[in-house]
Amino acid sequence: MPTTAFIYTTSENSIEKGHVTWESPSNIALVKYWGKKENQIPANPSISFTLSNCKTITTLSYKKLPNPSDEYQFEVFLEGNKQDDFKPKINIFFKRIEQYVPFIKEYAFKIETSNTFPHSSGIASSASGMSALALCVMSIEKELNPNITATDFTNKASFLARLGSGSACRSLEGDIVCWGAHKEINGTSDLFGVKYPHKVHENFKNYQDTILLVDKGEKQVSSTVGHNLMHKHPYAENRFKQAHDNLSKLIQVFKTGNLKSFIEIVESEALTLHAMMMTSLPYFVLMKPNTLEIINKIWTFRETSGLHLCFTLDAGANVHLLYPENEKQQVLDFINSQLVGYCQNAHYICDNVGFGAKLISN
């Protein structure tokens, strides 16, 4: 599909003012996206669990200007407090999407956003935040062009969200979402995320994700800088091939419910992501001592208990502990007895696989 397919077609409809509210969740990648080309195109495909409880709620209020503006007219509020430091990122987002939704220069916007998780908790909020904002913008387009289909609406919202934050395109649907073209998964695209189309075993229904907050501080290196380090990375091509291969393996894993193979793939992907950062120039060690303590505790407990918990990591120190729902109580007991001491302020967040964004009001 060419990007021109997403360009807004002028409508005779006109809207003077209104507001719309969407909630959109975060997601956790199983096969990691790390490295990108121009225009937020991924260097390799990825697949993620959509989360349920960790989400952003965004209200976009809009009022038509007497004349289209040369600059984007908007204000941003987080938890009711004005956030001018958010404006540069949103300005870049609007600049990237303007050719596809040119009506954004015809309105003054008020963006009010909040998270169901602490903003500084170390859970990436760009995926949930940018996907929620993209959905709000698309709701305006739907008002202007009511004939847009539900599929086209979702695909374009994912396409726009990707231009704000790559992983945001995986947050619109659930429970498993792919982003990036893969030869064995029909409908996958570099331009937007798609719901995983193949069979998924009951073992993966309502899968649990407990997020162990080792370090709530700001990222040591931004995602943009990290992705750019892949351009001249000596192991980049092998990494991209590994991602394709692991995604192929997951198709069979999801079909059969093989939790042992799932664990091997997911933990390998997490460690590979960090290995790429440690072998780039400049190089970064994003794990903390307590991250390693938690990983070793998980390995020991898994071996002695026979349970199927495993870890994955984003580009930071916090640990996502993944496990099937039928092992929930035993794993929570393990967390409270052996892992909570390695979390900052004993803080962790319980979540599970969810089913994507929801329109709250329009």
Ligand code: PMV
Contents of the next structure:
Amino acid sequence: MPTTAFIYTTSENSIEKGHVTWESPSNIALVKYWGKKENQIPANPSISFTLSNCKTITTLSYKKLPNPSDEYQFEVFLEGNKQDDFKPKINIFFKRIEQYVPFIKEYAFKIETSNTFPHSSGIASSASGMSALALCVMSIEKELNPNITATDFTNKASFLARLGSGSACRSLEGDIVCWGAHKEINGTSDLFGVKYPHKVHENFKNYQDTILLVDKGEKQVSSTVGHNLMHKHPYAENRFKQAHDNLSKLIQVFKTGNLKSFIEIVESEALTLHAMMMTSLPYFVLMKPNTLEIINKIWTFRETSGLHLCFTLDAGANVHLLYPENEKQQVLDFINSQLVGYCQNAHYICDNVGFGAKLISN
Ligand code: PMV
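The form predicted on its own done, now the form predicted in complex with this ligand:
Entire complex below, previous chain first.
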């Protein structure tokens, strides 16, 4: 599908003002997106579990300007407080999406946003935040053009979210979403995320994700910088091929419910992501000593308990513990007895697989 298919052209209606609220969750990648081409096109396909409890709630209020403006007119509030330091990122987002939703120049916006997780928890709010904002913008498009189909609405919202933050395009639906063309997964595209279309075994229903907050500080290296370091990276080509192969293997794993293979793929993906960081030039390390302590404890626990707990990492030091729902009690006991000491202020967040964004009010 060409990107021109996403350009808004018709205007059935004219709207003076209104407001809309969406909530959108975070997601955790199983096969990681790391490396991109121009215009936020991923260097390899990725797949994620959509989360349920970690989400952003955004209200977009809009009022028509007497004349279209040269600059984007908006104010942004986080938990009720004016947040001018969010403005540059939103400006870049508006600039990238303007050709697809040109009406954004015709309105003054108030963006009010809040997260269900603490802002300084090291949990990236860009996936949930950018997807919630993209959905709000699409709700305006739907007011202007009520004939848009539900599928076109979701695909375009994901397309816009991708331009804000790549992984945000995987947050709109659930419970498993792929982004990036893969030859064995029908309907996949580099332009937007799609719900995983093939069979998923019962073992993965309501899969649990407990996030251990090892380091709540700002990351020393942003993911934008990290992605760019995959250009001229000595291992890039093999890594991109590995992601395709791991996705092919996951199709089988989802079909058969083979948790042993699932663990192997997911942990290898997490460590490969960080290996790419450590072998970039300049190189960098986002794991902390406690990240490694936790990983070692997980491996010992798995060996002795025979349970199916595994870990994954995003671009930071926090550890996501993934496990089937029927092992929840034993894993929580293990976390409380052996892992909580490695978390900053003993802080961890319990989440599970969810079903995507929701319209709260319109
Ligand atoms: O969406 P970005 O640009 O913040 O990149 C996210 C990259 C990872 O979280 C490390 C991997 C992924 O696929 O989500």
